[in-house]
Structure formats: C-alpha cells, structure tokens
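Just the one chain here, the form predicted alone, laid out as structure tokens.
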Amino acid sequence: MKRYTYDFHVHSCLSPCADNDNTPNNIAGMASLCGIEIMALTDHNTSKNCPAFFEAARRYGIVPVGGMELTTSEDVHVICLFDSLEATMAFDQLVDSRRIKIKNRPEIFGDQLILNGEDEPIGTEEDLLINATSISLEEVPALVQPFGGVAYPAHIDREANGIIAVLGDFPKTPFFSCVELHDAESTAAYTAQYHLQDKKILVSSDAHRLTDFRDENDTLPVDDEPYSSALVRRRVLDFLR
C-alpha cells in the first residue's frame, strides 16, 4: 500500500474563470514540481480538455483522472470523477445535454479554450460554462453511477457555491461518501458541526491559475500492485466510494 499525493480539483483554460496559462502541459508540469502524483482535471460543466490532459500528465509521470466540476440547478458545485477517459467523455455528453446554453462573452468571462495534447488550440466552447445546469443535487449520485464515477460536494468550507453556504446545512440526502475542503484547517470544525464522521475528507486546491498549486498536498492510500495508471485510478475511486 502506497500513499499517493493528490489534487482532485484543478481547472484548465477551458474554464472561463481560469487563466489561459492553465494549459494541460503547464498544469501537469506545475503538478510535477509540487510533487503531485495523481491529479484530476475538473473544468466547469465540461471535460473536453481531459484528452489533452491525459496526454500531458503521462509525459510528467502523473496519473491522470478525468473529471468535472458540475454546477447543479441549486448552484452547488459537485466534483465528479471517473476511472477512465472514455467514461469521462461519455458523462461530458450527458451533461452537455443538460446545460442551459447562454452565449459566452469572452471579454467578461474568459476564452474557454479547447486544446490538444501539445497545448495547441483546436476550438473554443461558445456557450458559457459556469452557469447552473438543469441537474439537481438529488440526481447527481445516480447520474454518475452508470459511468463508474463518484461524486461529492466541492469546497464545502467556502461561501461561493459550497453546499453548506447554499443550502444552510449539509443534507442527509442524497448520500455522499466524500466531501472536499479547500483548507485542511477546517477539517475538525466542519466534521463536528455538520456531522461528517461517516465521510472521507479530501483537500484539493481548486487551482484556477498556476500559482494556486500547493507544495504540500494531502495523500491517500492506494494498493497499486501490479502497477498501472488504470489500476491506480480504479483503486482510488473504489476507495472514495
């Protein structure tokens, strides 16, 4: 059993609120400098930069995880992770059908760049990605399950789009096996106040720019023998479930 350093909440230049410098290769390179061994790309309501991210991460010896930061109809942010790129992109298609399409205004929100594995632009997302979808919080666990995914509320210790800030408490349903904190120092207080003793607590950066990456990252145990990146991803998601 090995402990892997992780960051499961990172944005690329496809997220309108992220810097254009957050290209797949720049993200992977910065993660490598910070000692991150397994990392998820979780752009807002899309996974279209995940193929490029997988290619870049492998160059730097990082285990890539496909994901998304889904915005529910209640405006709650939820991290969705998957154990294969194929499942990630299939979920991306489902979410795309449930998005509320509003034309992006790049001069206000950002460019929403889709890149290839060499960080070359191959397109842009024309509709804004940061607004709410028509997917309710109650739906999320059942939606990710057919894709072999796991979902959990993002940055519950933040005011903006955190489940507690939006709903006023941590709901008993739907059931989430994990929660994400932005600051590790919040763990004890939030666990006690919101009765999270039955949850796995994850801490991630929510990096929107390269300077958001951290030199000190949390770890989780993974039985990675016989080693392959696919096995590590699968074991990580099994652990989070």
Contents of the next structure:
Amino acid sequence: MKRYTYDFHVHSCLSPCADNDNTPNNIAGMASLCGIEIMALTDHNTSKNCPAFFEAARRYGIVPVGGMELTTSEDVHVICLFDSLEATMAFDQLVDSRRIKIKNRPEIFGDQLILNGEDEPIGTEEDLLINATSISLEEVPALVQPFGGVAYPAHIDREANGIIAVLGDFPKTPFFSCVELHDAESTAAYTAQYHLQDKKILVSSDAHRLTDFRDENDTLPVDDEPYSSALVRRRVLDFLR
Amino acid sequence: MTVHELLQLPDLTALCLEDGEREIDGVYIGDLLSWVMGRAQSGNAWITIMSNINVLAVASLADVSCVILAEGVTLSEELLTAAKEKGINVLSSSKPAYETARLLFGSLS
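Same protein, the form predicted together with its partner chain this time rather than the form predicted alone?
Then the entire complex follows, led off by the chain already shown.
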C-alpha cells in the first residue's frame, strides 16, 4: 500500500474566473513541482479540457482523474470524479443537456478556453459555465452512479457555494461518502459540528490560478500493484465510494 | 392576518396547509439557508425559491408561519409529506419574490 499525494479540485482555463495560464500542461507541471501524484481536473460544469489534461498529466508523470465541479440547482458545488476519461466525457454530455444556457461575457468571466494536449486553443465554450444547472443535489449520487463516478460536496467550509452555507446544515439525504474541505484545519470542528464521522474528509486546493497550488498536500492509501495509472484511478474511486 | 386569509390573495395557492389559523407576523425573504436560520423571525412568512429538504428544517427551526415558494416553485411529493408531518404551511406563488412581497405588504399593513 502506497500513500499518494493528491489534489482532486483544480480548474483549467476553461473555468470562468480561472486564469488563462491554467493550461493543461501548466497545471500538470505545477502539480508535479508541488509533489502531487494524483490530480483531478474539475472545471465548472464541464470536462471538456480533460482529454488535454490526460495527455499533459502523463507528460509530467501524474495520474490524471477526470472530473467536474457541478453546480446544482441550489447553487451547491459538488465534485464529481470518474475512473476513466470515457466515463468523464459521457457524463459531460449529460450535464450539457441539463445546463441553463446564458451567453458568456468573456470580459467578465474569462475566455473559457478549450485546449488540446499541446496547450493550443481548439475552441471556446460560448455559454457561461458558472451558473446553476437544473440538476438538484438530491439527484447527483444517482446521476453519477451509472458512469461509475463518485460525487461529494466541495469546500464545505466555505461560504460561497458550500453545502452548509447554502442549506444551513449538512443534509441527511442524499448520502455522500466524502466531503471536501478547503482548509485541513477545519477537519475536527466540521466533523464534530456536522456529524461527518461516517465520511472521508478530503482536502483540495480549488486552484483557479497557478499560485493557488499548495506545497503541502493531503495523501490517501492506494494498493497500486501491479502498477498502472488506470488501476490507481480505479482504486482511488473504490476508496472514495 | 392568518395564513388562511392570506390564501385569498390572487397568485397564491396552498401546497400544504396544516395550520391555516396561524397568524402572520412580518415577512422574511432569502434563499441562503444558513442566513435565513439566524434572521427569520418567529411568525414571519418566509419567501424563498429554494426547494431542498432543508427548507423544512429551517422553517421549523425559525418557527415561520408559512413558507411561500416564489416563481411557481413547488415541492416534491416526498417533501410535501414531510411538511405535513412537521406541520409546516407551504404556499406557492406564481410571482417573483418582490411581487409576492408587495402583495403581502398590501394585506399585512
């Protein structure tokens, strides 16, 4: 059993409000400098930079995980992770059909760039990615399940779009096996106050720019023999479920 | 004015009326439940567009006289059953929050 250093909440230049410098290769390179071994790309309501991110991550020896930071109809942010790129992109298509389409205004929200594995622009997302989808929080676990995914509330220790700030308390339903904290120091207080003893506590950076990456990152155990990045991904997803 | 009397207003319908004789004392508007919890007063009619299960928990906690779901928002059958069990009055308004509040203002003052 090896402990892997992870960051499961990172944005690329496709996310509104993320820096254009957060290209797939730059985030993979920065993560590598920070000692991160497994990283998930979780853009707002899209996974369309995940193919490029998988290519870039391999270049830097990082195990890539396909993902998305979904905005529910209640404006709660939920991290969705998948054990393959194919499943990630299939889920992306489903979310596309549940988005509320409002034209992006690049001067306010950024360019929402889709890049290839060489960091070359291959498109832009024309509709805004930050706003709520029509997917309710209650629906999310059942929605990711057919794709072999796992979903859990993001940055529950934050006011903006954190499940506790939005809903006033950690809801009893639906069940989540994990929660994400932005600050590791919140662990004890949040676990006690919101009765999170039955959940795995994950800590991630929510990096919107390269300087948001952290030198110190949390770890989790992975039985990675016989090693392959696909096996690591599967085992990580099993661990989180 | 009671919740039952409030329902005489146009654009309002009852989704769950458990205590129609409850007096309405003031109005609170908000969707961020952590905020509402600490600010809505007992007896307030609470106008929101949120339809998550925690709306019922916050309504109980703050002891509001009724929840008014604006913009035609409704609750699922499951949540309406829960509202009934908790004895919470839930109304739906076809109008946005501001228009709904104006309607109430005219009647309450």
